[in-house]
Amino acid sequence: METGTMVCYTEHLTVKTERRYEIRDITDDVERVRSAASLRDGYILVSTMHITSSIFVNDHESGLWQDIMAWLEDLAPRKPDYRHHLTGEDNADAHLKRMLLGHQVLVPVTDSALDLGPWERVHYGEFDGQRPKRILFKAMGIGG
């Protein structure tokens, strides 16, 4: 049984992408938060605070990133005839793409390390970019 001090640590990161559609590996940011929280055993919630972006876990490989973006475009193409566009917006596809990849993940921490598989990395997916958006990191568990 783990003993130690209960940790609950929150941090926000603001990102601004260069392109409308972009994937970024944010695993190093998750590790930075783990270290700042002195989290030894628990979880880090990583959540995008915007309805047109995503957080997901997968391989850091450029061909896969291109495949992900192509797959998302097949399932939720950028096109002018979404009903959402009647509000004056042009980003309905971004909302749908976000739903496909999800908006948050829980990253386990064991023995003061992110407990990810050998190829797993945490990613931020942007589908309506070029403006500041925030990511929430919340570390919870046993510190030490």
Given for the second form:
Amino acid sequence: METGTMVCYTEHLTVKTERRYEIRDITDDVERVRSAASLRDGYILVSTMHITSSIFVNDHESGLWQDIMAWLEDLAPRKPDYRHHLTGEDNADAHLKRMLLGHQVLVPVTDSALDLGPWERVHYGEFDGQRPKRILFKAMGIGG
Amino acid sequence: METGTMVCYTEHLTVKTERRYEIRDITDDVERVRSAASLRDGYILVSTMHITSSIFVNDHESGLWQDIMAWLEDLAPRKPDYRHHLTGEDNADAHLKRMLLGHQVLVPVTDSALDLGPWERVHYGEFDGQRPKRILFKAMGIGG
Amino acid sequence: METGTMVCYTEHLTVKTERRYEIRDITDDVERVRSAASLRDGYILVSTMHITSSIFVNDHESGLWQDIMAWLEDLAPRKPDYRHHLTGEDNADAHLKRMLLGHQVLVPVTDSALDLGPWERVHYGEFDGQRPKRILFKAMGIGG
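For comparison with the form predicted on its own, kindly provide the form predicted together with another copy of the chain.
Now the full complex is given, and it begins with the chain already shown.
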């Protein structure tokens, strides 16, 4: 059991991918935020602020990343005939793909370190990229 | 970095949709809870207390809402031959649909405001409605 | 509104399923952690530390569990031709299945009890079992 004064610390990170669809490992950013927050025990919320991208935890393995993208395209294909496109948009598939992977994760922190399993890595999944997007990090817990 | 005394504040909201399947924007309820909690920095958990509905973040756009409902029906169709229906229920599709969108979100609060991107809106997704259901809101963080 | 000193409490539980694919109700473990933490108000994060398993909330009903497993196999089938298998692995389907159900939930605690709806139960979903896996529980909030 740990007790102490509560601390909250927030960062907004801007990312811009080179491709429309892209997966990026952002675990080092989560650790950087933990360190900046001097968080000893608690949570770090990692949440995309855009509705056409995801935050998810999975393996850092490029073959699996390709499997994930192909699988998302099977389940939520890019195609013209979405009703959302009547507004002039062309990215309805991105709104659906992002829900399959989720838009946020809560990273646990214990003993001043990310409390992740050996293969757990935090990823950003972009489905409508090539423009600036923001990711929110909010650490909450007991300071160091 | 913000520090202070921890506050927790909880509300349970009852909703009853007119239709069996319905999407509703509940972002104003989240802001109302933030204000009632005088939360300056922290999280608000929004979680449906029923296993046939969802809480998710996406665009407030009625065409997209129709796309989402049609897509869920493709991936988790309403049909008679689920094993769950041997119990007398007829809503197995709702149990599956709700998992595709998720059942809870954590809304970040910074500087006494919901820290959402420009198009992020919190939604309630109902897949077995026309009866009272409850949504839990729990704010946790530093008070105002 | 509740105020008080913040407490954090963490446990790591090891599970080993008998079968490769299995669903297990772990709600009693969540309550045990709440009690050990003397948590009066707050959250308990339940998060699998492995990338081939899930934590999700749904009904404790064996017919539905079978529906869920059959449905996951439809949407993310076990098959040889994933790129991830070029690494020597054979479990790419497990990496995908786990994302459909999600890998963590945040259980609210109010008045020293899990604040769950009448049918909400916390489940562990295993898609590559028969070996030791760890689940993290982290309680955060106001102590009793």
